[in-house]
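Taking the form predicted alone, here's one chain by itself in structure tokens.
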Amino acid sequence: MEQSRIALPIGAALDRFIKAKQDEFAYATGELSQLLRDIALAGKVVNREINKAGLVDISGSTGMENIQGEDQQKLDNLANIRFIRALTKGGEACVIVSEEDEHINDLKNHGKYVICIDPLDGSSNINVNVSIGTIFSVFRRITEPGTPITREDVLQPGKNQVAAGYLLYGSSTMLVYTTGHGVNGFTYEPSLGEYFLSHPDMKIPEDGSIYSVNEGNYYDFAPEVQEYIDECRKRRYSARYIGSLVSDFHRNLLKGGIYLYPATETMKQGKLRLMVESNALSFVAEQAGGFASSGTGRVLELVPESLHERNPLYIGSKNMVREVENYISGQSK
């Protein structure tokens, strides 16, 4: 049996899983495996720091705004530093695009991978002990390693991703990722300092009965989106909205449902960032049998024009996303 087809049991350690599945990678030379280990390691460090919040002075606002114009939290900065440090020392990444930084982090090395990351998603929930997360996306650079980084290397469509995933810091800490061969979830066991396979071959139901949207913005949404939300209410769907993208997405991945963040009157391009949020979760969703749309087409087909470009996002169970697309295009009637 080929190594890449080995079916590992629940409870397999992350390192063993990565090694066994390495031949499934498009470029099975070990670099991508090491990159995933670097991300997992940084996740352990960030998890440790999050668990200290309230005991030491690492929660609360810095009093500054990030490049997005949002209030920057102390843990945002800490997580950004931890992930950049781990990925820099690992040597496999040549560029890091972070939600917290205005410009790219050009590592000026011979790395082959471009990393896009939201180091700590859900900043508004940090101080109230609600689940938060990290979102990451991995691209293989287009130009030759060792040459100057180009716009073409960085601004790639999501369909070019070679790996993507997220860490969820909640009642337990989980790492969920894909390399284009399905989605697997690992739960962190802090006493052993290791992630273990807990959710093999994750699949999202094609239909669901959960809708996740900030209904406080209802009257700022387009009439077609309002109509879809009204239909969800009529069907007695459950409204579930945490306000941490990773947390809302993870619940719907397990149970079936749709997450919506439409454009509004004040944010006509939407709020979520294509490169550091939408692409990664869209790749995970599709690999789990779901779908992600900007409302007018597949998210993974979008070609970014800037580092911090935003987009509307409708993501989750395939049939639910297709239905909201029909509402938006006027085909629901």
Ligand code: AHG
Second form
Amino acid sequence: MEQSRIALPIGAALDRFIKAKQDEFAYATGELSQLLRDIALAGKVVNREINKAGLVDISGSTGMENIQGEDQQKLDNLANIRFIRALTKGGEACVIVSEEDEHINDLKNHGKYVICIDPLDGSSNINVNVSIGTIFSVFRRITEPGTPITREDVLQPGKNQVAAGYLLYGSSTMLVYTTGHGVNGFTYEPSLGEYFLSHPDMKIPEDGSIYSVNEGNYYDFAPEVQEYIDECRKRRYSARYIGSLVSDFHRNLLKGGIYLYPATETMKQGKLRLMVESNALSFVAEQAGGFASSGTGRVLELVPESLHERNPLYIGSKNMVREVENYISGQSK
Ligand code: AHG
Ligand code: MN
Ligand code: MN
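For comparison with the form predicted alone, kindly provide the form predicted together with this ligand.
And the full complex, kicking off with our chain again.
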């Protein structure tokens, strides 16, 4: 049974917020809260690594590295190590699916949660000082904790997510997440080492006038998708494409817009990965009043058949996503 809701003010610290939300649910055991804290902590560590990425190159070139030699690693590997370490130590996750790992990380413990993660999204932007992110999904395992992990524990549809979100390492670092009761955004204050509520109950405008797509692929898109993009141009929409899904998604969440990564001639299922990219942002989008489609239906209904499966993605303002779906199905004619 839900108890009375406490509205925390802007500026509330993340820990206080998580605790207050947990107290709203009579039977909450605190495990999901702890998991969110573990993710937030790993985000701080990755944020620190990212901010000294230039320096890492310098220390690398002078032969300086830490004992594990980790400074020499690519930042997406390093982020992967940091998140897996934090989640392993935390003990709430039993298995981690990562974009960086071909196979599952079976933690062989009694944890209840399945985590899917893109430790560093937008990696082509790392070396050019442009915003990047981390994307995460949380599922409850289906089989009994402590028993061997099964295929059905791991390959769950996005609609089963119990929490999801992202970290954005941008002009400031943010954590945006949902546990299925709306979306809240926290901004990291590096001098205090703490996240504070800055964007309570985020809502994406139902309509927008920004479209985000790699238009260099235009001639490889299906004619229906080309027609939609032509229409965006005719309406003089703004084209905005950072090339980091998290950053593009976040901008559109705040301002209203659509992000598209359609199928192309060479990438028949598009580029983005269902389990570590599309699912989490689709859950956040819906919780903020937006929508996410694979072009033919709701992303959150897709049941993955393999860990690194890809899907075409159309995500953002509800009416914009519906419109592109209509183009794809031919109903706009
Ligand atoms: P990642 O860095 O995790 O591999 O993801 C990159 C993704 C996504 O962040 C971005 O929107 C997209 O790739 C960009 O792809 P293009 O360079 O093909 O536009
Ligand atoms: Mn990615
Ligand atoms: Mn990545």
